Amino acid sequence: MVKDKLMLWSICLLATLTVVPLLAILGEVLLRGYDQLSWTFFTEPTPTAYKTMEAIKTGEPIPGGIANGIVGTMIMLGMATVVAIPLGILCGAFLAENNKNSFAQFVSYLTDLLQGTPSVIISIITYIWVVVPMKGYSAIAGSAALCIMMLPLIIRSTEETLKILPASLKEAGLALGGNKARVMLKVQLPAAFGGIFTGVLLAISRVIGETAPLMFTALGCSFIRFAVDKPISAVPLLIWEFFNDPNLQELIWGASLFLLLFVLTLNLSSKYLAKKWNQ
């Protein structure tokens, strides 16, 4: 008995300690974020030195906003997960249907290795292979980038979800005529929704704070742009430039909380989601 309340307690203090620097970092960043958050902040652009140094002088609030930045977050999102969901779910039925396949296991070992990969070695790559040829930064290298980030924990959460359905669903399909790839589309796919679904909002998640594929392939931009083929600017983006500029350093904290709330929701709904799917 005194065992089981001494490991009881030990489990509390120790998730204690692991909430409390949790805490302390959304305390901070909602303190000095949550006021600058307005309708200018969502629908301006970045303000140039000039205005922002004006601003400075005169004591009033720096102009401007992230506008530019949340535009190319959606553009780059957008053209990743269009690639990445498909492929990426193609790829998990593949390795769930045929894992003791010796292709299927080099995959599934390719695909361990690239999860596990630095975001900084992917960047270079992406860089090599869509920046150079391309001759120029842009929206296409940045999602190219993004897409093969979010690709092995689609891959993981396909293959999962399908490895734990029922097996009398597979045996049902194909007892009534069906062939595997209709069963696995028509049976398997949709039944194993809740849990496919819920991998993709967290590897969105996942790749929509990383900065370090974005530096390298779409580089950023001052002004709102919807060309996929010229620098774009990004969230993660605009945090680093704001940080390099000690005359736009407040507006870190309201591009930071507007990043965590964004990421906190798509957490949130991903377990909303995987619950009442499996309701």
The other form holds:
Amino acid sequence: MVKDKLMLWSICLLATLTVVPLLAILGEVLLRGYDQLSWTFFTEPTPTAYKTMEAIKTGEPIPGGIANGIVGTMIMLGMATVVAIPLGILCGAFLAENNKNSFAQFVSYLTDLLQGTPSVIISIITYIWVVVPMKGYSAIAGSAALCIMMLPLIIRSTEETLKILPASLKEAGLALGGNKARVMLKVQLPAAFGGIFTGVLLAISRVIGETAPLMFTALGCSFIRFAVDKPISAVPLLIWEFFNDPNLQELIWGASLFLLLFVLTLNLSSKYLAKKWNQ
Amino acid sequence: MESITPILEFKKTCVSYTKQTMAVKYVSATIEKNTITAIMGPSGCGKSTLLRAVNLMHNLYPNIRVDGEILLNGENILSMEPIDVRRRIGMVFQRPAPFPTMSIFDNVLSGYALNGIRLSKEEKMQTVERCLKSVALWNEVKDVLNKKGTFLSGGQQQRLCIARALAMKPDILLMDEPTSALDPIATKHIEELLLELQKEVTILIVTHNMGQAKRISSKSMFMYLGELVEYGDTATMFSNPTDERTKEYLTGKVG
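Given the form predicted alone above, produce the structure of the same protein in the form predicted in complex with its partner chain.
Let us now look at the entire complex, which starts with that chain.
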């Protein structure tokens, strides 16, 4: 009995210890960032150095916000997702259907490799492939880098979800005279939707905080911009910029809190939707 | 001797999963039109393997070989396009497998959707009503046609799968132990349904259940270790089997 209790208490203690840093991070960001959250924080772009210095001199709160970063992040995430979803699903379906084919195995290894590639390497490659030929930083280059990072996650989740579907589903479709493509499109992929959707949301939350790839590709921009062929800002880029500017350092926390809340919302909604779909 | 209309003929049909072993060995038999033929035998005797050869299900797995001939109205299935064969030969599986993301309505019509055939709204409604009526499901589901197929009970799901196969107006319906996952009452419903359906379609049914074979089939095949041991009228086979192995199986000595 004493041993059981001892065991229980030590497990509880260790579990608490692991949760402490996580809670501390959340708490720190919340406490420091909470004050900065206001309507203008989401609607105004980053303040200029002059305006900031004036505000600091007069003791007013720092004007402006992270709207340029939010717009840039959404544009790049949107473009990356739109390209990565069809490519990733097609590739995942191919891998799930041809797991014995040697080319498929090769692709599968590559996917693993891509998933483990440091983001800075992907950034450099995107820089050489997109930024150099386009003669400039742009939202397109940024979304290309994010897209490459999202692909392995979408491919894997599609493949795994398709593989765990009962074989009878596919056979039933084929037994009705459907060809493989139609059975995939009308039976297998809809049945796998929950898993694929979760994979897409996880891929988005994985890349939304990526900073290095955007430094090499999107560069940043101090005003709200919708052009896709020009340098553009992003929330993680802004955090880096704020960190480097002593006058703007206070804005770091609001931007961090925004990112954290966004990822949290994505994760929770993906869990909720997956659950709902499986019922 | 009464004349029979053959619809399906097995001619020395062999199926092998590996090079060394044959799962189905030189089966020859003629299936009569608008009958129910039961395929019986112990587990692993090749019943399902033989059945799945008829709609070219084995083509999906490159290491499985099918040899000999299977004639559908005199034409060799093995040299036909799988898609054409499967449109004419429906199949119902052991576990009810309605498409989980489709409504009851869409499940019945899924054969058309999967073949890229467009139907008018009227044709759709007529087909759904006709097929669900012929599997005696219409009265139970006519108000919930938009609910998911998986919302139904196991027996209803299996009848939905039969309706889905019938919607394509097949010549032959293959059934792979369609009632083994169902309770006795649902089984009884399906058996009554099959007796009714044989007027429009030829049924080939694999079954573990000797009682079921006796109740519904007019002809029976008995398979053992991949061979077709005995084939003939069900009544004769049950009362007076010619082969010793059939006798042992029917009396419960093996199986």
